[in-house]
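To begin, one chain is listed below as structure tokens, in the form predicted alone.
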Amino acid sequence: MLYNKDMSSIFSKIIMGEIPCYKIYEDDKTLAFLDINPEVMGHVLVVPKVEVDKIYDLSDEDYQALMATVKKLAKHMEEVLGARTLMKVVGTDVPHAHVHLTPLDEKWEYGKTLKPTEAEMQEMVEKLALK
């Protein structure tokens, strides 16, 4: 069901290349990119390439692939950014299963988002990109 033209979430449009993103990782089952309205710099979204609304609706194989990517990226983020990484599954903002990875930052405030510049986003991509 990957790249189904009938998929409609904004994340599916990103996966299909219809909307650009600040990609930091991709494999055959998952994609990770910077959140454009981050809670803190380095806020990453990890999504399965198959579109399902809730994380627990994923097949076991897709769930395991998503969590393997989350684990890989969280460890990488901690090494690169020097901060513990928080993993959140919220499930209310976009109807496409996804995991938020955010570096813990003492400047974080509930409900507050940042408006990083293009240069700041590109710099973070360079720091976090995982080949």
Ligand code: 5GP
Given for the second form:
Amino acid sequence: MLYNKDMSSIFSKIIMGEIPCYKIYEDDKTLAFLDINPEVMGHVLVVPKVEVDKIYDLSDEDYQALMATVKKLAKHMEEVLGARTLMKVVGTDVPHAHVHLTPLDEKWEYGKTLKPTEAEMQEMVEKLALK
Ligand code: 5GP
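Let's compare: the form predicted alone is above, so bring in the form predicted in complex with the named molecule.
Below, the chain from earlier opens the complete complex, with every other chain and molecule after it.
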């Protein structure tokens, strides 16, 4: 079983399709979608479908699957957006392991989040979606 319905983190609800997301990529072990409170435009979260709190709680197989998606997507983001992709693991807000991918942006400020419109989020999905 990939996730435990009783635990159901917000990210498991997204994985199960109970909550919508701006999907960028999906395979059998991972899902990537836009962060709802982006620090910069093109802020992506990559999550394992299995629900564990911390990234180092993942099995080696699930960790490797997560990192394979992170690498593939970061390279793709660099190509499409023409900016270095930064990778960050925090995990203080959502107890479901995840990696943040953000394009390097000179205007980034610590603690500041943007308020993109629905159309801007959709436009970013169209740019970044990876089959
Ligand atoms: P962290 O746990 O790494 O500190 O941050 C969790 C991230 O998840 C935050 O950047 C927050 O904006 C994002 N987040 C929290 N809830 C949702 C949600 O329902 N949908 C999406 N797309 N992102 C979320």
